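What follows is one chain in structure tokens, specifically the form predicted alone.
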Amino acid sequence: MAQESPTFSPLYRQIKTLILQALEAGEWRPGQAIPSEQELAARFGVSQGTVRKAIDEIAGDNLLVRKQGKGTYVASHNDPRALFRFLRLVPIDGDLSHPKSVPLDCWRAKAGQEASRMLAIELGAPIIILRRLLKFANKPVVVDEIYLPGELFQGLSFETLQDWHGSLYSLLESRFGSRMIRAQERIRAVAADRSTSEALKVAEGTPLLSVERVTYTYGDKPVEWRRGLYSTAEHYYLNELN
């Protein structure tokens, strides 16, 4: 029987793992500059080229941002450019105006079978459910139902959502220290039911996009599950493949 050969990780990948561990531990906060390549090279006992290659990969994953002449910073959802990483709905007229989030409801519940599976939490664990509208040019375009682990977002309330003027992810990052770093979506076509048609001001039966998303933080830990219904009368869903 052939013996399996040991697998070795390239040095820059090992450094990448160490940097990611420091990010996960909160050593450098969102929006904060990380140490220079020279300082990190000294810290890890490797060359600057090795550190640079590790940082390039992390920046390619949108976890770090290089700023010309300033250094490298931890990516933050407070950066307006981060919004359209996770919101792929684009106006047909090309006007990328920022949507307004309008909270409709927020309540606490216990995780059922589907929520516990999607969020990888115990059945019956506390969760927070919120419903909100996204408006573009004051027109309702998206209605979301969002499920969050209750233990991670204690203190999140309807009033908090009303008072916040940035994106939901910037709120969860700034107030609760939860960094959303990647998401997986499932998209299909559905017809608007009565409740959705009233929220989006479309006729009942109007075709909509159903976008179900699970969002992950460091360590591939799910921290959000949402189900959104998108009106595409004046918008389309843009996904760049490369």
Contents of the next structure:
There are 2 protein chains.
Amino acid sequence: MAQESPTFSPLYRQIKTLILQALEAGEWRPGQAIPSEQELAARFGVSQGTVRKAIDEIAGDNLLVRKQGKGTYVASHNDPRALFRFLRLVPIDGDLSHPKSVPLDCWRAKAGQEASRMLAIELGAPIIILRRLLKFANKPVVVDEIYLPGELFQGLSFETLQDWHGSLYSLLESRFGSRMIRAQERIRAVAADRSTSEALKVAEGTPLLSVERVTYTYGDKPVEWRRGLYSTAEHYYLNELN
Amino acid sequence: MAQESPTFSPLYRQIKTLILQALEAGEWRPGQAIPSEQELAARFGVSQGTVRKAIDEIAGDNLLVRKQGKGTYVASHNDPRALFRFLRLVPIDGDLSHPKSVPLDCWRAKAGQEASRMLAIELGAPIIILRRLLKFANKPVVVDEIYLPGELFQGLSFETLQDWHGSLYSLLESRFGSRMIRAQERIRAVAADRSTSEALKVAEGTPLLSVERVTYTYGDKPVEWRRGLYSTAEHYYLNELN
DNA sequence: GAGTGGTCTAGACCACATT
DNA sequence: ATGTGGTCTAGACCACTCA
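Got the form predicted alone; any chance of the form predicted in complex with another copy of the chain too?
The next block holds the full complex; its first chain is the one shown before.
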């Protein structure tokens, strides 16, 4: 059963890979339940405990959500608990109100040096650029400039964005089948330029957080690159270190 | 065995608590191996699998480190793999050299409003304040101002800091028995003041990251509060989002 | 070879949600 | 009552480390 020493991979990891492949292939849709552990055990010809351990790891990566007594579900950005899952910005006074996204612009362009590198696409490939404002308690706090590979999101338009009630990622998941799994942020401090200062209603030159994010789908494929400028007058970026 | 509905706690969690208590009581020192799973199972009167699950969770919190074939060890900040475990700053060019800590100042004071709140100690209680520089490739990148409760770190002096070769946390662990377990950082953007700009060799007013960290030991007890000012000219703060 | 953590199994039973 | 995930056990065997 098990392989010889150099490339040993336990059974439950092989099962994990099989389940991930099924997820990636879209065999089960976001928000839906996957088969029970017993069924999967039968399908893969292993014991329930082995399937369990595979699912445990996948759930640990937030790709599946276990619900005792009900089943195991494919994680979705439509889930209210996953809303703004990647946003780490918090009001200084513990006001827990959800932010509101206000689209500003949306246009098409060709990928330049930076965009092509970040999104791992050809130089000059079509991309979509969109700008938006994030408001907390109706006050502007973040300006985002978001770059998406044009190929994946053909029908995306300014109107689509305005009509959508929910997060951007839930839109990209529901309408375009792209599921954002993990992201990496690079944070620096910069001075507000003219247009940013106007959008955020701060003085020109005010120090802002520059948060560059690359977001990945299955197979560590980058599908979004964005830069956000955060006003930290009344908010901070909260990070837990373990 | 198991309790009735409202306060149900599985056996392995109770075992987890017992192991955590032993850790907190210092029954096993950092860097040393804890008893084998079999021994612990015998000691607590449960099966090895139950102990295993308890240890799994504790290891997931980075309090224990498993080493196949050898044993399970108490995590230590002396471990080279844990060095600068909480530091998220990375050079823009992938230079992986370790930073070097240069102590600047160290004095005693009484806790003010902010320090007493952050460290959960009495207003006016003795604290130790220390300032230091973090250098990457011999260039100053971070100025830290660090607040410690005086009661816990009696003998700490500027000389101690200078003589110590290792991280601050390994010093606090080895000499004072305080083990830093987790931390929380609040990040904002600020303008460099006069003295900071001189220390970091940047222009006055340059945008910097202000990183405020509270660090906790066992029982979520805060034992360190610090503010770091990060120059992000050639470095960025890297954060993985899952 | 002995000891440790790591994997895998099979079965019993518990907690939870739904019918 | 049924089905789901969650816990617990006991035993067998594998992979790794070290003497």
